[in-house]
Amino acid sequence: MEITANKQGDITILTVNGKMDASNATEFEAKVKEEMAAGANRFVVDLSQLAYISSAGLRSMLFLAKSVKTSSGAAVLCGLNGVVQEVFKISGFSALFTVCDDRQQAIQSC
């Protein structure tokens, strides 16, 4: 998994490439967790390359919402398609997060 970090404006867009899985998750929780150190509290998470999402990794996008709520910010989810997109309604997760077709429309709900 590789996750990239870019700014536009005050919203953080972590972009996650692969798969998410308990050898990996905790990456993600790591770079939220640095982003946030860093003064961010607004997230679009692009998981247009995401290929593959286990339960470690919803874990993971739990601990973003969390994280985000305690901290009066926001995270919007973009990109969900294929397998992803159906763990995430499955799971409930769909639920907790904006979730946006692409990028742009993230970046305006979020």
Given for the second form:
Amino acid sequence: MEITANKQGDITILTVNGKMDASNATEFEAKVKEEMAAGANRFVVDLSQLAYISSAGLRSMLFLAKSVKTSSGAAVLCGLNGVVQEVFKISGFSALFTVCDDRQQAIQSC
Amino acid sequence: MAKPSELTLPAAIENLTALKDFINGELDAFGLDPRQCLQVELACDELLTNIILYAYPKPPGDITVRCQPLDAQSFQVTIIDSGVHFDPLATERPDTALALEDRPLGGLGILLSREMVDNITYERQNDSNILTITKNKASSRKP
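Counterpart to the form predicted alone, namely the form predicted in complex with its partner chain:
Now the complete complex, all chains and molecules, led by this one.
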């Protein structure tokens, strides 16, 4: 799994690549903490390159949701597809986030 | 019927990827499509992660993964540990409609496991926990 962070104005765009499971999900939490420590509290998470997420990955997404809520920020997801989309639907996590089709829409909704 | 292939490794989080890679190789050789492979990987991942985190109060213990095609249509993965007696299928289904703050996360992994494959069974035999996961090529439950 790879996570890259880019800025667009005061929005932090996190792009996640590969597979997120119990062996690496804490890397995502660490990245969120690092960005928030540097002042970020509005996030777009682009999951279009994420092939796979387990419940451990969902926990790290929940960590992001709770963190931005505490700091009156926002977290918008985009690009969910395939099994990742299925996992969000089955778990009910789709309803916990604003979910957009693509990055442009997500930035506008953030 | 083809012979089963098997891999045994210590139940440690560092071995999760190796265990899953082994399963993925077998699934691919069997001829499941990429999405079905990811679904089986996810079902196994959740069960393996549970075992790694909770089965052995005094680590290390082992996990054995056995892969076997049942026929041209069905593939079976068996996951065996000799840790504490635990039937993950006996856990309650979580309420996925709850608000963010009220949401307990236990049970979510098992829910995902069940949804991704056609069948999962549990049995306790000779002080071992045995989970058997079955996936059919022509699974009716997924688009």
